[in-house]
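Next up: just one chain, as structure tokens, the form predicted on its own.
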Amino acid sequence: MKKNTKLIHQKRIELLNENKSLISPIYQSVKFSFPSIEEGLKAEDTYGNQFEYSRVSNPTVRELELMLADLQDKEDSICVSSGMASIWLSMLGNLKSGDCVLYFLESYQPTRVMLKKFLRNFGIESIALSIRDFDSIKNTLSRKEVKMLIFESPTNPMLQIPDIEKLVFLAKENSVITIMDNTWAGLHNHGQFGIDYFIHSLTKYASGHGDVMGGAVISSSKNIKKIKPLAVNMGSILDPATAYLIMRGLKTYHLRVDRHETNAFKIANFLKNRSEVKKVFYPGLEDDDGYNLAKKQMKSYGGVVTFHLDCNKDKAWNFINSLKLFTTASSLGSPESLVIPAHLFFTKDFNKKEISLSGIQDSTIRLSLGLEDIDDLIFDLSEAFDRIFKL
């Protein structure tokens, strides 16, 4: 064999049976092969337990969606490039034209401009309500073009907490999908939940390091199958580099999850005594209007708090240039805290009568509190409180 050959046809070391490798290997390939054709054949139909193309399905990538479905108390799932492609999936794979979705004012802002913009071009339309409108919730979902639920708890950015159960009753019984956004809730919440697909945003929490981009479709394996075969030709998936990389991410999940929440509540209450605040959002305080709900249907409240602060916009926007430690960005789950204008990140879509009914304001601030020590959070905030309040 000549040289040139060989650097193609490269030699192997293969494992004896007793010497695993600690870590599980990047299977960093696109093709696959079998020992012979027929053996080929056989895998032809699955997905998932044998290898041929990397679109179809990865071991590195298969590994992550196991592990996922785990964590969520489902049976399997699907990893996609980002948050926003496992919406898009589990939508398209269940809706048709003349089709109709209901979904909430207070959801995702990217959510709200596919629904209403882009999923019309395929004939779906859909329908907004506030998610604290429950008779008209209850009416909507009992109209029989309505075929599917897409909602979040706690929701972004007002942290609001629906009540989860009564809205899964109400969709079976009138034979709607539902579809719960549990990114901001975590892979540890909601579990006990009927829920039909669960979607995530696995560059939040999952990764948790805030340097890659993946989404999740989790659910029952009839679920899966359903839409498996969409994903495959719609090719959104995830590189098995970054599915590596979530994975690592994940060894770490729980620890950084409780700092990220233990974090958000002692500044949530921290603002609550402050004076330039006019209120606090966040569902693990007593007094939070989601407080009850959230207790029954959470394991923990996660790690985003919302306030307004008592001033008007500019001020509200110097307050948040003076911060040194919150870097303003919008996402949440990184090691870093974040901070964010509400009104200037999600209110782009909606006319003032949305805006009145978000409860979104001028001078709305949320915070992404990262694992930074609470000491220093609250002493930036202090000292952006001093700079700014007391010109």
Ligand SMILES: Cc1ncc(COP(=O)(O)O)c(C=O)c1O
Given for the second form:
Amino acid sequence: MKKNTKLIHQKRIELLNENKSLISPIYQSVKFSFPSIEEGLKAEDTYGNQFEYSRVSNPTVRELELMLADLQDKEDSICVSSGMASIWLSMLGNLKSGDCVLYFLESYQPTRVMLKKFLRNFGIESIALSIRDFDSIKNTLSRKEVKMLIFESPTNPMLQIPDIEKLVFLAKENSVITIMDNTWAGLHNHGQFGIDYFIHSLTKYASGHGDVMGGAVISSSKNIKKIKPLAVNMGSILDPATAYLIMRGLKTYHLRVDRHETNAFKIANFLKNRSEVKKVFYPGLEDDDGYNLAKKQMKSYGGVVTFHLDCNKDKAWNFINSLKLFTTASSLGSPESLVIPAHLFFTKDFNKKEISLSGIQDSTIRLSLGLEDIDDLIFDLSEAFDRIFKL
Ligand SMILES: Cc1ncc(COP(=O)(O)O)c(C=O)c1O
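Output the form predicted in complex with the ligand next; the form predicted on its own has already been displayed.
Following is the full complex, with the preceding chain placed first.
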């Protein structure tokens, strides 16, 4: 063979017998071969164990899918390229024109936009209610055109905690499919509930380093089988190199999640005792409205704290700009602590009544706690309070 052909058909080192790499290799390959056409045809019946083309399935991505299903106490999952893609997949895989979806005003803003703008183009209607309006939720779920309920807990950005058992009970009673965006609570939470589909943005706590994006739909084998053909056809697959980085991030998932939460709890308590702060929202605080439900439903309360400053918008923005360690950026679950003005980021699609129902004020600030030393975080906030409020 000529050398330039050898460069294309490169020699491989095949490991012998039980000689294995400790870390799984990244299968950075689009195509997988079989010794014969007949063997290749057989592979179509052995999904998950044999591979043909990476848009259909890839061993590295498959390792991640099975790991995520296990963490979330379900049977299977499909990984896609972002959290939003996972929400799209769960919607399109289960809805048709004429169906209606119930969602909450307190939901993640791009999810609201998907429902009230994009899905309407396909004849899929939606109804938005406040997560606290239980009577209307009950009535709406009993309407025959309502086929799906999507919700989060805690909600973004106001950390509201719905009664999941009640929601799931009502949905099941009316044969309504439940989708729970469990990104904020994490893969270790809420597995005990009979949720039909969990969706996660793997961009946050799962990958944990703020350097990759990913999403997952996690469910029973039967449900995953149902939506898999759409996922393959849609082509919103996760790249194997990204799947590898998420698997690597997951090795420290529990350590990181504990630290995010410890920092959040300490910061929530610190803020509660500041005269410049009107109200703190964190479900791990005993006097938080969601505490009793969160205590019953969750193993831990997450790394996000939201609070109202006792001032106008300009002063709140000055406070944010004055922070040095907290970076002004959206997202959560990265090693760096982040801060954003909630009104600016989350109310663009709301009218005045909806803003008021959402509880977001001009001075509402969302902190996503990172992994830094708590003393440094408290020092940074204290300095900003002094600089802005003691003028
Ligand atoms: C609750 C929630 N769901 C979904 C997403 C979307 O995730 P991604 O940015 O990976 O698409 C986010 C992102 O912040 C989120 O907070």
